[in-house]
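Given as structure tokens, the chain that follows is alone and in the form predicted alone.
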Amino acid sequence: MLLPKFEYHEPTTLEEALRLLSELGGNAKVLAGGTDVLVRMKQKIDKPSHVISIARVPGLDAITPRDRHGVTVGSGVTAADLARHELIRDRFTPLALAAGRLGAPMIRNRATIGGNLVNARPAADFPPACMVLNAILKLKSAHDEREVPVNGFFRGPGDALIEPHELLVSINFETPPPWSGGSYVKLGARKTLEISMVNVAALVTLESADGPITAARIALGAVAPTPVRAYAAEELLVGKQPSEELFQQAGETGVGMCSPITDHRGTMEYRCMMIEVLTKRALRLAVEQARAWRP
């Protein structure tokens, strides 16, 4: 499949590529990776008259830790960049995780979590692992700049609080207290190169080592229009003792805040019985490595 005609654009600065954007608004896509917006461009889904790179912005690329506080990521950071860097893996794990299953090697190679965001699919990989870390979205314009909770960013199947005009420039994280461990899982017909029929991402504080869950977040993706997080469920857990009966229970909770659908990748009903599974597991991992904390 062809592409359609279009005007190709090269900003080498981020001033240049808010300007177009500016100028250019509704007619206008972002190219980063290019593994969603091309796919779609050839399939006539979307037939902009202009296609704006971001590739050669500087500092969109850039991961930067903020001291103990947390990090910064770049829109244009590629999933396997953060699938292995160190302190993604060690201290925001659902992300480096999330990003290790997100496609195959050369996807993730190319493909960046602030096009896997902004794309706002329901089965997407980030939101999820963002969701339950609690990410903020820095969104820029040529005349403004903004900050959105990744948790209330998405509106519906392939909509996200963000406008034309509009550039998502980096993600910031806070660093996950002391005690604090996080997983994903995903589930698809098959190991690689598949959308996800359910995804889970989790995030778990204790006391201590031993102790009761002090904190606990759940996101789910692939069970309704846009990721969820499962407040019913975390709820549950606070104040508890880890147990596998625990974790069931949160698991069924989660299912009652859901409204998945049946198509060519799973029926409801099957959904619905992993969303339980997935999320007994997610939980079981997180607290795994939460007991493992080491400062």
Ligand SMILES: Cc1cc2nc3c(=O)[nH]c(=O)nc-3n(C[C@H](O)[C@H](O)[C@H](O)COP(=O)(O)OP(=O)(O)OC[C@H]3O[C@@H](n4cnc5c(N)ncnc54)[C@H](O)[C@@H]3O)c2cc1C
Second form
Amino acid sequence: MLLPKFEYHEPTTLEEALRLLSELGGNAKVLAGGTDVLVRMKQKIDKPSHVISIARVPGLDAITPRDRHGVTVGSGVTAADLARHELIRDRFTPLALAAGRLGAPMIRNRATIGGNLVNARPAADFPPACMVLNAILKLKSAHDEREVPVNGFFRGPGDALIEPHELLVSINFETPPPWSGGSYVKLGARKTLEISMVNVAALVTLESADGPITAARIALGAVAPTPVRAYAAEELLVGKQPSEELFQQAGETGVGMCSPITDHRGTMEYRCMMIEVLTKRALRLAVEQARAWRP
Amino acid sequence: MKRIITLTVNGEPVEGAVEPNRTLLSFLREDLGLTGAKHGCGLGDCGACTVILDGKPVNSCLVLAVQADGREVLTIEGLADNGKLHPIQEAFIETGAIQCGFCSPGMILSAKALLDESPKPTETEIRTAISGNLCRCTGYQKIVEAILAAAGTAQGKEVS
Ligand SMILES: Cc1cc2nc3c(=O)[nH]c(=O)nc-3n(C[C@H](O)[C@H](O)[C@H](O)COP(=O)(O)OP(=O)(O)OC[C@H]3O[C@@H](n4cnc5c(N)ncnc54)[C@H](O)[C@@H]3O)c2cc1C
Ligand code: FES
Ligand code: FES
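What would you give as the form predicted in complex with this ligand, now that the form predicted alone is on the page?
Let us now look at the entire complex, which starts with that chain.
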């Protein structure tokens, strides 16, 4: 399977990368891990005349904690690095779990969080995790810089709020408050190398180890043209004592927010059932982790 | 336009001139004659093209040759030590984990990357490590056994 011809650029500074993007813009594709863009080029879906590799731009592959307040993840950080990073696993659990479920080990060693978000596939693993963590994306162009909340970044399948001359530089996460816990559950037909049939991320904050829920976020993937936050289900949880019945109600409410499709991976009816089950499971796991919270 | 790349392949410095649209897999197979890495799906699904790039297993069909410039590549050809097979290779032969052999280079390199990182893996860790390597012949059980056996040998050596 051959790749079409293109001109290759390998900037070694961010400025150079941004300058190339502003000059070549619509004719160029950014190459991060390549696990999407090279596949699309081999399948002749994408035929860019220029490819700009960002692998040698320094700093994009860094995970940088900001005191105790949060963490900045470079757009070029791989799924493998996120999955095994201790701080990410401890405090930003949905992100680490989603990273560990993406593709197979070889894919995880190349696939970047930036490529996954910009790709904007409805079933992708990183979007729901980033959405419950209220991630802020930093986009830069040669002359400008802006911050975009991930909740609002996705417009449709393969369509995100980023211009051809912009580079996603980093993703910012605030540390969830004390007594928070998170989870990520994914359903595919097999364990690995599988695009999700349904995926759910959850983040729950409790008042104390045995207290009521003070905040909840739920994001669902593969259930609509873009991943969605289940706001109604979140509201239902707040102020209440966690229980199986409550999680069940939240799951049922979550189903109402989805418009899943029928395809070879599963029917609409099956997906709706699974949204309910997985939402319940995700909430249970998030509450378990929140109860075990340690400073 | 061709680009000059220099990289280390199986411990040896290598130089090549490649078009940017060549994959690392095609560079290894066609320019260097290292045909151990196989061309299966070309899309990241089967793992037949697995090589170790800077210590990590990757699908070489989804890496451009130019992206490997300055980096270190290990292929199945570089695993034996002075003609003596690597313990994982031995274990694959002894356990009967090889039938047609098409998946074996990738399987063995995925196993090597795993054992380098965690010398005493559980069966689940082994199954996860090879989950991106498809085998159409063996049904995987013998492969898992071979990797477990190789881990045993490696540990035995560590202890003595
Ligand atoms: C076998 C296989 C299995 C897979 N399994 C999964 C899975 O289970 N879950 C899942 O979610 N995905 C999966 N994927 C898809 C893919 O691996 C992920 O989406 C991955 O995270 C993409 O990252 P990348 O670095 O490889 O992106 P690339 O392919 O390098 O880029 C993807 C897109 O984003 C753009 N881009 C990349 N970085 C930036 C940036 N910093 N700024 C602006 N634009 C940028 C590129 O131009 C391109 O359009 C799989 C792919 C394969 C081949
Ligand atoms: S040939 Fe590379 S994964 Fe199949
Ligand atoms: S031995 Fe034939 S594909 Fe694995």
